[in-house]
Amino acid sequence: MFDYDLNDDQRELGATARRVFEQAGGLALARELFETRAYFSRALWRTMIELDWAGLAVPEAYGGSGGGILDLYAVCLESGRAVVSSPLIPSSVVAAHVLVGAAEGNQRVAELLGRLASGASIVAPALLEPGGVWDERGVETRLERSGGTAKVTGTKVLVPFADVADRLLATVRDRDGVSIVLVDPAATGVSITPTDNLASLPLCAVVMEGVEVDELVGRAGGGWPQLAPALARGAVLRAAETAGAGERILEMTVEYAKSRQQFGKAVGSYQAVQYLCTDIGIASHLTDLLARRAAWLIDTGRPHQRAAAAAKLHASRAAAHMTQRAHEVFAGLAFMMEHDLHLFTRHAKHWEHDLGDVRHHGEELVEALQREFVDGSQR
């Protein structure tokens, strides 16, 4: 019997996160950012840095707090409830974990990791390409070596926070296979264009034309083994945000169903509406259970790839399912810009596909099960 529940410190961290997000404005802030196309609140991110959340999962040796994914899980549940956009998952989790694996013996990477942990730097993972494939098969960006220099050419899409990042963490393909490089966004040959999107999130297209890079991050050709565990961590925390959003969506929907009168009584008294609310609750709760188990496996050093894939697979489905059910209860009201549900719907569409969609994590889950069936191994 395993206990996946948050401990007292993690629950207190979650309570603190809820207060911080509410004091920053909560859904009113999310609405303001959406309407002004401001993408994210720098003031709120500074507060998160002051609370040491940027370095929460970074080892103490590199200036972090040495916390685990369950610590960040408590924060991400609350950021999902408030539909907060921040560099926490892409920079402080995905990029940070890759850098941790390459920092030993590499002073330049170790220094960048220290700046990331302190909040002084943002490192944006530049991974997805126009083909939309979230694994090494989709890496077409080229790394060419000639005369002692290495140059990168290719296009990355939906890169989070690229226009405010100090470095881009990019996957490239060379003669050794898939590797990882750090790219200076201000370098000659780099073009960054913000991408208009449904949720007004800070997503960019990055075009690199013969951009010089200094060195690889980690081993040549070993990029995907370095990146896969980082992506799993990010996917689990994105699932946590989805679960947190589901909790808030359920509260909003039930409150409306209890107060909205139709044919002389509350619409929530009709069994069909109750079923819709129940669907939201089940989807949110199951997402939380699967993601919390995956986070626990990561923190305890157990094989976790299958659990992480299952969590994000369900979360991607739940992101669409929960918002659809809520819209059915609210009917036309929630399509009005004045209503808050559309903020969740817009973010949920990004969460559904970010860090691997249903198809990607379904394939990951099948491959993990095949490995276990054939040779009894897990990862």
Contents of the next structure:
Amino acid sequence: MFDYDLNDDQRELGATARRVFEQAGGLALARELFETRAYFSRALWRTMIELDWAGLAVPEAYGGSGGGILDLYAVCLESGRAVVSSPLIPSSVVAAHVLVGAAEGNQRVAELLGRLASGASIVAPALLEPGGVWDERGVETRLERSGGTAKVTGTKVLVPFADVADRLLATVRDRDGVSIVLVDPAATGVSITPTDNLASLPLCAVVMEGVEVDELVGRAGGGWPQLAPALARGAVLRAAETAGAGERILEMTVEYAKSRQQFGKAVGSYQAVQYLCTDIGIASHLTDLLARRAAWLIDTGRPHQRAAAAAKLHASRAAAHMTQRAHEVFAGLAFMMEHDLHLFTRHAKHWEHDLGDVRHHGEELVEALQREFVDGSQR
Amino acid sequence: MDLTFSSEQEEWRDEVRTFLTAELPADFDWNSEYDEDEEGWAFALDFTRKVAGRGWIGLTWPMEYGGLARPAIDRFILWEELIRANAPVVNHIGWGLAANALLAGGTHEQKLRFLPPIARMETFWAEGLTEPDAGSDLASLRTSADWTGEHWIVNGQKTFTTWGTHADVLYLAARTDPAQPKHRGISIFCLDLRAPGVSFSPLHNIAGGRQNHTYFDDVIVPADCLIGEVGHGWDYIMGSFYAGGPMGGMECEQENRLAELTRWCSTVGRYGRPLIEDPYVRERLAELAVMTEISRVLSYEGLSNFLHRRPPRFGGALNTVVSKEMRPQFSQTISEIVGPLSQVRGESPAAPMTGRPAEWFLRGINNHAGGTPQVKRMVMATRGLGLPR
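Got the form predicted alone; any chance of the form predicted together with the partner chain too?
Zooming out: every chain and molecule, the one shown earlier first.
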């Protein structure tokens, strides 16, 4: 029967996630990680692994539990709500999806996928380059093949968890086009440098100079079609995190607007402030609806490009809009580090740009419109 | 989560589509803003009667009241298709607000008397809620209905009465007890617009339609034309806005415009290249695409909530706030893509897309009917978020 809600199992998974993230420390943990520049909590990641979340969307044949994006959706609403930094989206979703597509008949990829699904390994997608372009035009890192060896030279930026990863999953280009390779971060010629960033997230610059790599993951020149659906999955889950964070921001802001008195009244009784609060609710709820539908389309194998791109484009805007609106209600109070809002604000800036920024998803959308309305096909 | 329709529902959709293909010319364009064009009006009436002939006006109503007792989801599908085809269905007040109020509060006799003629498209209804001094604050309405012991005597004025001069019956809210608090002293009536003492003066809206001032000068209304119970009018009015279930469809209208615009942008040049390759145009098209997806998910969420009897979040106001605020924004964005010629109307050979962007722009200004977005924001803030009034 027609139903827009997550099912009982997914809601239960979400309730578990909320409890787990709260028990791990919730916003206090996020604050501690930020202040100590610890980047992420290994203890919490271990807990997530024990709950089988690292392999949640990996097929059972490769050691995962064969779940879908909607299952992870329930978790990501909560990881956004508690501002959790973890390898879940980059490794367990984006990298995992690319590996799943290449694992059949490729023993080494299948083994890596198994380690990823069990939580033993983190695979970091190394996609973005200094030009900041999320689509295949942004890939300038070179692949040189001669004889039996393949070497990679180029620079990747904002690579999540690169300094703790077992493998980097990198996009590279040669005359065939864009392909995907696995890079050993310990290999000669790789240098990894954490990048100072607003949220103190584990984002690294990766410079590769003549780094030897094994054979390609998937087909030569076929890298982008392998990656695009993985990016869509990751983007939808970032949108879920944004929506989850938005719910918490809304609660915090409304609570404050009800209690804070100025000119003898609660500030939440002023319509200017009410507009700010409703804006947060709208941005958050629409992000949730858009992303949930996109996740469902993905899980049911339906065309999802328009839905996923619209969800992430909206989520990117919402991430900035919701936090800005909240800052206006809290004014000076949340400009101070003691207040928790800045934790959301900082992470939201990452979510906004991660796995496709507004520019990227706008382009994805229009390409989909052209295919559908001008070329007459649908993807 | 499941956003699919059953095979029976898809068959129903096909049935509606087949009907629409047969009855409407290709590329049919209907001015939803109450166009007074005589030919268009005649076509709309004729078309609506054909819809009624299928029994689809009262699709979800009980059989005994002229309906087909079909589930709400079938009505949702019907409306998706009607709006996708830009179908000229009229008498919204009759089968919408009035029928919902009658179904909710009317006596069995009233339902038997008023609903079947609406289902058959034999009576045309206009709305008599808004007054010159009672718009957003509808409950402050002053039109009075006084009980003589035999019948009601109505005096006062309504405004923005769309299609008033075409209508047979007015869905009227009037004050029956001035001593009660303002929300409690209101009752709902079916008022015969041919009765002595009813008069109109024209109001022409900017989108080409006629609305009206409607005046009542000692108009006699029989006792059995008061719907339900005296003093309960406010509850019927509020209930009737949502009682019929979700209709969806805004996304279908937007999808149509987005498709037409995307194709147009692929055929027209500017700066020495197809418009579709202009980065500015692409960015704005993406905005339209996001708005369309938003309408789609709001429609589906509304349907899902209705089917599962889940109370909507935010006091039910989010959907209306977003849809209403989006409406002018959508047509404005089209205007910015099309550029200077978006102001040219259809009669001119220079008009892009036969002048539709200019008409869409004017129609897009109407986001007030049924309550302004500002009032809905206030509802969302107070009832939805619990902020103080």
